[in-house]
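Heads up, the chain below is alone and in the form predicted on its own; it's given as structure tokens.
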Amino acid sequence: MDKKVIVVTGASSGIGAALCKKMGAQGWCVVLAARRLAELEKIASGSGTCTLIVPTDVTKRSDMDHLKKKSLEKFGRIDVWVNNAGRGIGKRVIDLTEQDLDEIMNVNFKSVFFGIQAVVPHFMEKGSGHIINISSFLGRVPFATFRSVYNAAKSAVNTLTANLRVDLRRSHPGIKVSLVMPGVVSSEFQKNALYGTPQVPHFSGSGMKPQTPEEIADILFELIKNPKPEIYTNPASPDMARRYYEDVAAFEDNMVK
């Protein structure tokens, strides 16, 4: 692919870091955004020779607008914007506090909303661009109920993305909008989840093998080359989602056995 400019939030670890390294190796200019400056500097050092670090709190609209501004000042354009930042939680719905809900919704949903509203006007001006929103399989299927409001936030991301895609297809068909739904990923996500990650039996019997951030980055690379409306990254996910929606009661009965 030709040298282009990609902005990645949540770039200090996991999928975001792996994607920055992947795209940097392809000769792209990479804008790395996250709160942890030291980690961003480390990832940037392995992301090619054309990088920009922008410390960013994705829960603040002003920070996301600043991210766009600095990217355009440095490179003159943005070609791909990846809303990747996120954080999990380990609490059931009944145990959530309002503070829990606000924190998880801000990081996982409002950050995507702010990113969309920051970059879409630029894409409209140039008539092209690609927005990629990283969601989760859990936004479709209640496979890990202890993720509770995280799952709800990702479901909201799914819906927001679909509505944006249809709107832009009507008015600016050159802008592509993609939703990406990973399954289990072997990264710091589990460890960094608010209240941790409890041990549950469903993962081992699901047929859903964990993927590495590098495997997800390879899938994202192919998605950038050939945009699609939405993808599951794990081969086991589409069948599980189909079975869930075909018979919700049967699927949920099986989960609680």
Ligand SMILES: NC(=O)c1ccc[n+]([C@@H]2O[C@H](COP(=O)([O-])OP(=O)(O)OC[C@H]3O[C@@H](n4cnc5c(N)ncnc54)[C@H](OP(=O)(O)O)[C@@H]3O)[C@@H](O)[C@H]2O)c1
Second form
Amino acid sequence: MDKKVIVVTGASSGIGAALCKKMGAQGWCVVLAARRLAELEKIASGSGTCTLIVPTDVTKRSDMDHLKKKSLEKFGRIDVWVNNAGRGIGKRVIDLTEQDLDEIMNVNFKSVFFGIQAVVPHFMEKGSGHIINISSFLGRVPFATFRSVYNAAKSAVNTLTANLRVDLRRSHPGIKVSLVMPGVVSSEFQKNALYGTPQVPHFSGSGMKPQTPEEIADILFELIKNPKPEIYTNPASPDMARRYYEDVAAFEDNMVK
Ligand SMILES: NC(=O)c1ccc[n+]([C@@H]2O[C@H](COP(=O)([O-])OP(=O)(O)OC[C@H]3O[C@@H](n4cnc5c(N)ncnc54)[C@H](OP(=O)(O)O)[C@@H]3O)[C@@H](O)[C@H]2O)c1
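Could you output the structure for the form predicted in complex with this ligand, given that the previous block was the form predicted on its own?
Following is the full complex, with the preceding chain placed first.
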């Protein structure tokens, strides 16, 4: 079979669901992974004619290995693997419990590590493949401090991704590794965050207009066609990141005004 195959975690809603629909419409085979089977079935029915559902908890290494195994059993290859599943939190650093920290690190960071270690050996064997890790602008700029350990987990994703990319560029240049940092996206994410999402004044003043999951899926489709090391999805992000790294003190002064 020569159809291309994409595996997407967090496929049951938001960005992951929109990406599955987009890639299915392009004629790709789509492997949908998340925990909620009924939601996955709904999304799969709108994701073209070549789909596979694999119920997966991304915090379990055995589930991620099983996801790789089932995808290969069904389609014989994986071309693109998207580590997209994630969850926010609404609690400041000082208030976090150790359990909060473990929960958020596991779903946002360990999951990416498991995904990488599951799929990269397959990519190495065939000498090609594209791994895409969905991070966040908040992994680069601590713009919403109530996301605390989520932001830290995404920063860790950024670093892990960059290190993997450099390693593979030396040994397996046919494997592409991309980091994607969305800004605010109008999905269930804000509602699903552990302890919810407080109202934050500087979001409204940031010039960062929320994007839809479908807009992000379009951007991801372009990234798959033309792989890049890393991208911000929101047009306002690069300038904010530049201002932050140019003068952290001034940026933070401005945030607390
Ligand atoms: N929305 C934003 O503003 C925003 C901004 C920047 C970055 N992002 C990132 O974009 C990615 C997608 O978020 P979204 O906006 O699409 O949020 P969403 O609508 O809440 O979707 C989250 C997805 O992750 C899955 N998931 C959560 N825990 C999981 C687990 N333990 N195992 C397997 N799947 C799990 C959920 O599926 P189940 O519940 O069915 O398992 C769901 O499909 C995340 O990595 C998020 O951090 C989002």
